[in-house]
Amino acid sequence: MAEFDASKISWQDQYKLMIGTVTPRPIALVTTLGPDGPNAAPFSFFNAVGSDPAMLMFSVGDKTGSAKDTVRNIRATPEFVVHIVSDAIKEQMNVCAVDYPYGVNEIEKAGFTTAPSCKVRPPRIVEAPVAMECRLMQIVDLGRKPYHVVFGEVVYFHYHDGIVNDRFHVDIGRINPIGRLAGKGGYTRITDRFEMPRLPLERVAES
């Protein structure tokens, strides 16, 4: 059984550990507003916190020596969008991840087409299946790096057409999302689903 002590290894011998384990991570395309305009940029440390509201998370590493165009833009306009990245837009995601300098608008690099949001300021991505306004709730700050961990409202959903039921059962096959693996290269698309229906409580006793 391979076993290593956190204390005793390095940040980046942890960082390979951490996105080899926690896998398939989703991917959060997120575009903010800022002085220079704005930004859009993917992170796979992504995920829901909670329904009542409905809240997402993300956490963003700085930059060497400063913080990314993303925690800046929402320190200056506490609102975002989240998008789900389908796999018809993973080319243009991965422009977006290119380290632009502060200012390049990564949406017009990725040949992204935009539209007003509704309840927020920065825009929203046409091409994505999944929006989510966002208004920002916290920003904490963790880790030695450090990590702005972002938590977020949602305000308003967006979604393309045939996504969503009258019982507001969404179907993922048509979204079609793509996760990160471990890697510079490295996704997942699902393509293997199976279903296990909950035991009763009283069947868990017996097995």
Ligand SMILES: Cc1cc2nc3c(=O)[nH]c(=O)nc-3n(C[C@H](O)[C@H](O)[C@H](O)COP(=O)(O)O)c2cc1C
The other form holds:
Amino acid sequence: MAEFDASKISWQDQYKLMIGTVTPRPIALVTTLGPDGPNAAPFSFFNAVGSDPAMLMFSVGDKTGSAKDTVRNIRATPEFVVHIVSDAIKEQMNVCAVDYPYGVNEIEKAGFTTAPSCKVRPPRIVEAPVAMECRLMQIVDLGRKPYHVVFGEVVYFHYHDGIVNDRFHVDIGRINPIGRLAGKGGYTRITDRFEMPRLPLERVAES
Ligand SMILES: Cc1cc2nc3c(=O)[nH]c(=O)nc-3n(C[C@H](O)[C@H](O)[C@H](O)COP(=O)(O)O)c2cc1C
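Switch from the form predicted on its own to the form predicted in complex with the named molecule and give that structure.
Next comes the full complex, and the chain you just saw is listed first.
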């Protein structure tokens, strides 16, 4: 057994344990709008949190001494678009993670095409297979580092053709998302999927 008292290890070591342990993580590529224009950045502390209404969260740590552009922009314009990062756009996503100075448009640097959103002001990225327009619900500031956990309500969904059927079932093979693992460059694809239907209570009770 390896055991660690969290109060006795540094935040850097706790970070390594967290990102190496909670895997694979989906990646949100988030566009926002600030006074100097649009911005895009990826976040893997990300997940869905509910469905009435549809709600998402992602968590943004500060860079030394100041909030990241995404948080600054959402405080200025409380709307954002969450895109799912597919294998096809992974390199461009990686460009969006470069720590450019405030006001630099990472969307252009990455070579992405944007289109106006339907219900929010930040633009959406056309090359992303899924774009979810969100209105800010709440930012929860947590921890000593600190992290800003952004909760949003999805107000509009965009999918590339062929991903969603008429019963709202999503073909995740056609999204082909990548997941974040640990380390500087660790990612995974969803190329080894399997199914395990939920067990009805009667079947469990019999055995
Ligand atoms: C795959 C990936 C996942 C990331 N996840 C997070 C995250 O969950 N939280 C975070 O604060 N930074 C995360 N980052 C780093 C940010 O993307 C990076 O700091 C970015 O420059 C922030 O941009 P901004 O200042 O334009 O908001 C991640 C980077 C990559 C490449």
